[in-house]
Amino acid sequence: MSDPKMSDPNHQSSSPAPRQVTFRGGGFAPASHRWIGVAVFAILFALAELGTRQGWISPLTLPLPSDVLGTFGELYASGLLWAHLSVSLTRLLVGAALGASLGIAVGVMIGLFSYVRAGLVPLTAALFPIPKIALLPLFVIWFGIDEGSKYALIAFGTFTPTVVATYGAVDNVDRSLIRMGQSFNLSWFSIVRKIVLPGAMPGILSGLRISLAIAIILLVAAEMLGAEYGIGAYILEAGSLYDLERLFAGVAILSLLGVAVSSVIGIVERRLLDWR
C-alpha cells in the first residue's frame, strides 16, 4: 500500500529544513587590529606625561615625554638624526644580512645532510650560549676598531640563532608531505624546493625576528666603542652627560627601528606565506 502522505503533493514533510553552518575554518587566523597597538602607545605616553607633571614620577628618573619629542624634533632639524641613523642602518643591514644569509644556508644544510648535522650541531651548541658582547674586544683585535669589528659582531650574533631556528624549522616539516613527493617520483631537488623550504619558511622567518632583535642590541653595543656616529654612540654620549631627554630620544629611535624591522618581516611573511 502506498502512503497517502507521499501521494499528496500538498503535504509538507515534518523533517526540519537544513540549517546553514557558518564557516569556522578561519577561527584561529590572526586578525589585524593595528589601532590597538597605537592606542597602547598613546595611553602609556599619556600616563608618563601626566605622572611626571603631577610629581608622581621624578623628572630625574623619567623626563617629560613631550620634552623627549622636542629633543627628537631638534635632532631631526639639525640633521644629526639622519647622520646617526644612516650609519647605524648601514651597519645593521650589512652585519645582519651576512649573518642571516649564512645562518639560513648552514641551517638548511644541517637539516638536509646527516654528516653536516653531525659535524655542525655540536659546534653551534657550543657557540650559541656565548654572550656575543663579550667577544667585542676579540673582534676589535681581529678586525680593528673601525667598521670591520662592528660588522663581524652583528653578523656573528645573528648567525647562531638563525642556524638553530632554520634547522629546527626544516626538522619540523611534515614528513608525510615528503613521502608524498617521493611517491609522485619527484626529484630530491624538487622535494627540497617545493616541500621542504616552503614548509620550513614560517619557522625561518620567526627565527629571523629574534635574530634581528639581537642584531639591534649588538649594534648599540658595537657603536659604544670607538664610534663617532650611530645611535649607540649618541646614547653613550647622552648618558655620560646625564641628558635624559637625549637619552630617551635615542632609546625611542631604537624602539622605532625595532618596530620597522618587525614590520618588514611581517610584509615578507605575507608575501611568502600567502599560501597559508
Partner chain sequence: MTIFTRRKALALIGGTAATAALATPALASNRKITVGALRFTSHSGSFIGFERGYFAKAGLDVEFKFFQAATPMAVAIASGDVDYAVTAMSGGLVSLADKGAVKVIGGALSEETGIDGQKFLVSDAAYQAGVTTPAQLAGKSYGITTAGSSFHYMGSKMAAAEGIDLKFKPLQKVGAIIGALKSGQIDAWSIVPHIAKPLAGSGKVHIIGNVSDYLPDYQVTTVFTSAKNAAGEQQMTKDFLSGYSMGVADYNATMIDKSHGEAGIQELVDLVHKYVYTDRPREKAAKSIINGTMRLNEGAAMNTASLQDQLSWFQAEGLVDQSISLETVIDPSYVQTLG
Contents of the next structure:
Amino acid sequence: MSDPKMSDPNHQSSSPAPRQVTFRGGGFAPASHRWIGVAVFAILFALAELGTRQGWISPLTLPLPSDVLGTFGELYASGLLWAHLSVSLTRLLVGAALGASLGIAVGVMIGLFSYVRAGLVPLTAALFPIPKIALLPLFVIWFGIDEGSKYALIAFGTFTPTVVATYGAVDNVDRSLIRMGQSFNLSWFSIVRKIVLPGAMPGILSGLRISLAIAIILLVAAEMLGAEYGIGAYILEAGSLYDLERLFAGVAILSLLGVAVSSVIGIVERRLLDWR
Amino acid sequence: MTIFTRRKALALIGGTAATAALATPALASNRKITVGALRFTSHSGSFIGFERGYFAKAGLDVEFKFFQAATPMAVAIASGDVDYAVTAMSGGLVSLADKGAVKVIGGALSEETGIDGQKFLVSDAAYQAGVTTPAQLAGKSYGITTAGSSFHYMGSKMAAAEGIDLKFKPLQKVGAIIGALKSGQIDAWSIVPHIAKPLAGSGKVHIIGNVSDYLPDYQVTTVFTSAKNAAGEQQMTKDFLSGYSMGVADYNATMIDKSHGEAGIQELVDLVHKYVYTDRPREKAAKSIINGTMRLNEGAAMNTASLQDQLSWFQAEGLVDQSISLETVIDPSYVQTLG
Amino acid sequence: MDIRLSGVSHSYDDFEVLRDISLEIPSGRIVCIVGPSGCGKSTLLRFIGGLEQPTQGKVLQIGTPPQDCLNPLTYIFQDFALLPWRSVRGNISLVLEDHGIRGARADAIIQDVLTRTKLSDFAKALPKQLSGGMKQRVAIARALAVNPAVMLMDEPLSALDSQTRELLMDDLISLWSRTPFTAVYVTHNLAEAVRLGHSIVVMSRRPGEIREVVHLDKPLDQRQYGDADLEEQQKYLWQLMREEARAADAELVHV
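What would the structure be for the form predicted in complex with the partner chain, given that what you showed me was the form predicted on its own?
To see the whole picture, the full complex is given below, headed by that same chain.
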C-alpha cells in the first residue's frame, strides 16, 4: 500500500472520518421459521376461545374452539368419524385416481403427438372453466345417484388440471436429452419411458398437488347429492342444521385431509425427485 | 263438524286481535319492517296482508325480501336482516333458537284430516314394480333436501308408523329431488299438493298416500322472528301478527271455504300471482295456485303438540341438542296454541 | 470407417447457412472444425450424425463399422446431456439397454469405460453431485460404451472452466493414444484445435464455406500446453479467422 494519497496528512485531514459501509443486502431471502406458523394458529384459537367465552364474539358468529374439539371427540368416540372418513377417502381415492391417471395419459399424448394436441387442447380449454358442480345433476343421470356420480365428479374435476399440468411438463422436458436419446438410437418407446416421463415427473407432481386439492373441494360438492355418510355430507348437514361446532369440526377434517395429501405428495416428491 | 267451529272461533280471535290493534294504533306508526318470504302459495298470508293494506292499517310499512330456501331465511332473521318470516321448523331453526337467535311465534301451514295436504310420491319404476302404498316402501330410497328437513321428518314418521326402513338421500334442493324422482334415481318423496299433482299428471311419478294419514294436525310451517323482536318488540310483533292473520283469514275464507264465490277466488289468484309463479302465464299459474291451496292457521294459531313431536324427533335422530326444550324454541304468548 | 461429405449445402428458407462443403474424415484421426460463431459448424456436425438433413449434398459412410460397434455415430454434447435422475451407472446402461445388453455383460462394459475415464468410484453418484468436468467424463464414458466408429464432439469442453478443460484434453489424448478413435471435433477454441486435431478445418462466416484445412503432423501425445510451435499454428489460424470473426460479430442475430 504505497498510495501517496493515503499517507498524505493534509489530504487525510480534509476528508471526513472513516465510516463503516452500511449493510443493505438484507431481506428477500426466505428462511424457515416453522414455529411462527404454529404460533399464528395458536393465537387465533386462543383469541376465538377467549372472545366467545367473554361474550364479545356471539355464539352465532363462531363456536367455542374447545366445543369444536369436544364435538370432534364425540364423533371419534361414536365411531362415526371412521364411517364418514372411510367413504370420503374411498370417493377421493377412486375419483382422483381415475381423473389423474386419465389426465396424465391424455396429457402425455398431447405432449407427444401434434394431432392429438391440435384436437384436444381446445377441448381441454373448453372443459377447464366449467364449474363441475353445475354438472352434478347431469352426472346423477349418467352415472347413478350412488357412488358413480361422485367418482365421476371428482374424476372430472381432477382430470382437466392434470391434463394441462402434464402436457406442460412434457413440453418442458429438456429437448437436448431427447436429442441425446435419438443420437444413441434409442427406440421411440424407450425415449418416452426413460426420458420424457421421468423428465416430466416434477411438473406432473406439482400439477397433482393442485388437482388433489381440487378433488377435496369437489368432495363436498359430490356429497351434496344422495350421500348419507361422508365428510362433505357431514358438513352440509351441519350447515343446514346451523350446527357450528359440527360445521367447524368437518371443515377442520377437510383441512387436515388437505395437509395430509400435500405431505404425501411431498414424500413422493422427495423419493422420486431426489435427483433435483 | 267440530273442526269447522273451532276454525270459526279462531277466525274470530284473529279478527278481534286485528281490531284491537286497529283500535289502539301502534305508538310507532308506519314502522318499517322487513318480511322474509319464499315464492310459495303457502306464504299468501303475508302477500294478502300487504296487498290489501292490512299491515299498513296495523301501522307497519312492510318490505318483502325473497329467498330461495328456508335456511338462509332463518339465518337472515338471526342476523337481524329480516324481522318476520314463515318457514318449516327445521333442525337449523331449532339450533338457531337454541343459540338464542330466533323464536317461533305462530303457526302457518298445517295438515288437517279431510283437507288436501301433502302427498307421498313414488317414481314410475317403483310404481310399476308394485309399490302402491307407503307400507311397501321398505328398503327403498327416499329423497330429502337435508337431514332435519321437513321431508326427512315426514318420511321418518311414516316409516316408523309402518315399521319399515327407508334409505334417505339428501339432495339439497327440491329441484334436484324432482329430477331424481322423475328419472328413477330415487324411489319416493313427499311434497305439497300443488307440486305433487302436476308431477303425477305427467305420469312419471305416482301419488300413493297422504301425509295427513300419518301426521294428522302436522304443523308444517311456522311464523317466526328474532328472539329480540319476540321479547323486546311486543307491540310490533302483535301488529305484524294481526296484519298477517287478516291476510290468512281472507285466504282461508276465499280459497277453502269459498265464501266469496268464484269471483273471489279469481281475484285472490290475481293477487297471489304477483308473487308466485310470476314466470308463468296467468292461466297456468292459476291452476297451480288453486291446486296448492292448503289451510293456514287462523290467527296464526300454532299446534304445540305437533311442534313438540317434531322437536322430540330431531332429538331422537341426534340432529339437535338433547337439552333443548320446546320453551326455548317457541314463544306462545302471542297466539292461541292448539293440540 | 471413413466419413465423406460431398457438396453439402444448407439453408433455412432464404437463409443460407452452409455452402458446398466437401470433406474427408479418415479413420483413426481427429478432425477439428473451427470457425466464427454462426458459421454452421454445429449444423454440419448434426448432418454427419443424421440428426438433421442438408438441403443439398450427401453424407456418406465408407466401409462398415466394426462388428462390436453398437452405435457407429456417437455424439458428445456441450451440455453433457446426462439424465439427472439416473446415476452415472444408469446413464451408461441407458444406451446399452436398448441393445439388450443387461446384467453381467453390461456390468463388464460399464466397468471398463468407467475405468478408462477414471470414474470407477463414482458409479452410484447422481449427476447433480458431479462437477462439470466429471459430468463430461461420464458423457465420454457413455459414448465409449457403445464402441463408436466415429465420435461427434460438439464443443465438448466449452461449458467448463479453463483448468478443467486442460485436464480433460489430457484425458482425451491419453484415451486416443491407447486406442485411436475417429472424431469430428467442433470448437471455437483454437487452443483446443491445435492440441487435439490431426487436421483443422477453418470455416468462413455465414454462409459457411471451407477456407483452409491445416494439417498438424506432431503426434498428439507430444503436444503440450504452451508449446511454441502450437502457439505459432494457433496464431496462424487466428489470422485466418480474425476478419471473419469480426464481421460475424457485427451481424444482426437472425432468428
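Numbering follows the first chain given and starts at 1. We call the rigid core whatever largest set of C-alpha positions still superposes within 1.5 Å between the two forms. Please read all numbers here as calculations on a predicted model, not as lab measurements.
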Does S176 shift between the two forms by 2 angstroms or more at the C-alpha, the core having been superposed?
yes
Checking G51 here: with the core superposed, does its CA move 2 Å or more between the two forms?
yes
